[in-house]
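The chain below stands alone and is given as structure tokens, in the form predicted alone.
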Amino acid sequence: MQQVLQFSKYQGLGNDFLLLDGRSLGDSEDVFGLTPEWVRRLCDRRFGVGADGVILALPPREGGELRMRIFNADGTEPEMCGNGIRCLARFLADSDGDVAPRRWEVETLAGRIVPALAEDGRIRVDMGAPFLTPETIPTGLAVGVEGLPVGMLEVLGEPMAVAAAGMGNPHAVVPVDDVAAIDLESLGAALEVHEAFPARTNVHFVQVLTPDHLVMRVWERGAGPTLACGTGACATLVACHLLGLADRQARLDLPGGPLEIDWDEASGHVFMTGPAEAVFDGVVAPSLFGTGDERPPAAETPPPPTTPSALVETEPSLDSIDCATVCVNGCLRPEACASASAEARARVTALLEGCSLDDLVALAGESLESRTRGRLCRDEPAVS
């Protein structure tokens, strides 16, 4: 990847994503050239931008308004993400200047999902009907009298009562007496890869406070512990209702905040309502992606020379100079630098000479400022 990658970061209840807009770039799966390794680097919270996943907004293929692809922080591609599609809807509204009421027909691997911008600024999503048969989730658990797959599974040597439901992606729901006492790191990781879930699974431990108020903790497939999971909240409400523990409509408290989930009896669809907020816009330097498949360990990175003379004495070829490391404090041989780098420096020099500092700051903030203005104008009450 040679181009500078532009992105917007959004979060829904602390579940954060990098949004890439490819709606105008043609119908190509390789529109951004992303690979699993590059996704992992982008999502790395120390060496990259930091996120729970990457979301692409792409041209539609099946009659929708647009198509969504999402990648987990580990580079895998799930079928859907509830918090992710709320962030996508907010991103679309901010980018295009849309105001409520506004809805989008979004194609996903889980089918067509319809998020809508509500008057209060939250996003209400029609998540469709849940999947409750073993082959559609998928799971090896058998359907019980409750109407969904249930069973006792051995997890880390202990029996665990588990229910399964699908929202286009698989979910394991485990009711417990005290959700705070659960060893999420151990049990979530073990249950994610349990043989009862051939495509792996998201894992949710849930405590029922009242039939319309549940508390849950999340272990997401491919991401680990996260602050929220929209599809997981939907699956948890469905499972708890069928198990006789919850109403069809309830508030579900996740570590990042609450979601309102409504399993509509008439349509059979599950509706999720919650927030999504912009964090910042930015660009990623091509150097983040390097040239190899893996980032080398820090110990293998050659230190910069103490003086330029050390470099001159050994007279290395231009090809032997790794500018990303050796020239970290500035180009050591500008008179003999590769033409591509020289051209790039010339363009940067021309830009700097032709713009004041205020101009550069304004240029960098233009995209975020326009989105912020759009949100402010949208949220202001209409004046008659």
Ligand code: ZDR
Contents of the next structure:
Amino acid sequence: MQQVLQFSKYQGLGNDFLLLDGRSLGDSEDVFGLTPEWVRRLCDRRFGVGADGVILALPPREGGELRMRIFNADGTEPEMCGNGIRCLARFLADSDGDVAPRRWEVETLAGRIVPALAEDGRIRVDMGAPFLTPETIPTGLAVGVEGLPVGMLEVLGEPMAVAAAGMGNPHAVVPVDDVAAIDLESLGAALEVHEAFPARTNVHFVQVLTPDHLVMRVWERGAGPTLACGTGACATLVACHLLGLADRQARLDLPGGPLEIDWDEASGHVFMTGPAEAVFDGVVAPSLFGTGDERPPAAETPPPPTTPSALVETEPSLDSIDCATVCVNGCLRPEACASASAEARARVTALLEGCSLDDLVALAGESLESRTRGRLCRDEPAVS
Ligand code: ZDR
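May I ask for the structure of the form predicted in complex with the ligand now, the form predicted alone having been displayed?
Full complex below, order starting with the chain above.
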């Protein structure tokens, strides 16, 4: 049986993601059967759909409204994604027909994050408090008098003054005089894997124009240079404020456009405001996934992740099989099947057996059409 995988593509300032809605599919980690290789194929810009990451909307586990998982283009799983959670909020509003004011309590690996849909269509996200101790970022840099980890690191043979901050995921922030002159490809790649950042790191070069207006360039862990980075913009504002370079509230210009970042003094939380837009909905051709045992067409095998956890790799041993992804042709270890997973599979099997291929194509088309119509209606002025 081949899978039909429906997705929506969204972008926030050019940081683009494939959104998969698994909220009604049961609380299994593997409702979509994604593997790191599939994520790499989906994100491949020539052989796949193309994206900086894949985001799953899943049922909640800890009292939130839903749970988000995000995977980088290289298949690793970061703790959080600022642009991604704005895209998720826009996707939820489009899917469910929600309008402002609407907020969502989203469970992430970085804790509870709360995006809210504003009247102007932008998304304002309560990103929580920044992490400023070495072990929580994590970094080997020591905390300086400024109140955050700082130090001189040797990068490609040159000394570089680096500050570190966490937004659930790690960020290295490097203030420079001229951000346009930075060799992002070389320096970003080198700093991402510097030994001072044991879980690797996102890297940001920032130029302070005025204390409330900064311009930055981004090298993302697991994705390389991207047009924007929400968690990175938050970490950059926090670091620049503590270094005495910026106000608590500033506009940060990224290659894909501006974000407003506000480090609220009373709550200690960082708020990020910016856009998120739908690009298109689609259905992935089953052939993209092949049989699962050949190499992805173009993506290179990434270095083994440290803190970002890897998705389940294909072909696990019998002891560690995941029924939802491995037992597609019949159960290999019935006694190990979680009942929820078995029930979910039974429902899917019943649905697929009761449908012809034409029915399935129509089902996918109708669902896409209703979402697209919902989005168009949202943008039309209400008739009084
Ligand atoms: C930078 C990011 N796109 C965002 O907007 O916050 C997050 C993606 C995750 C990042 N690549 C990481 O921490 O591995």
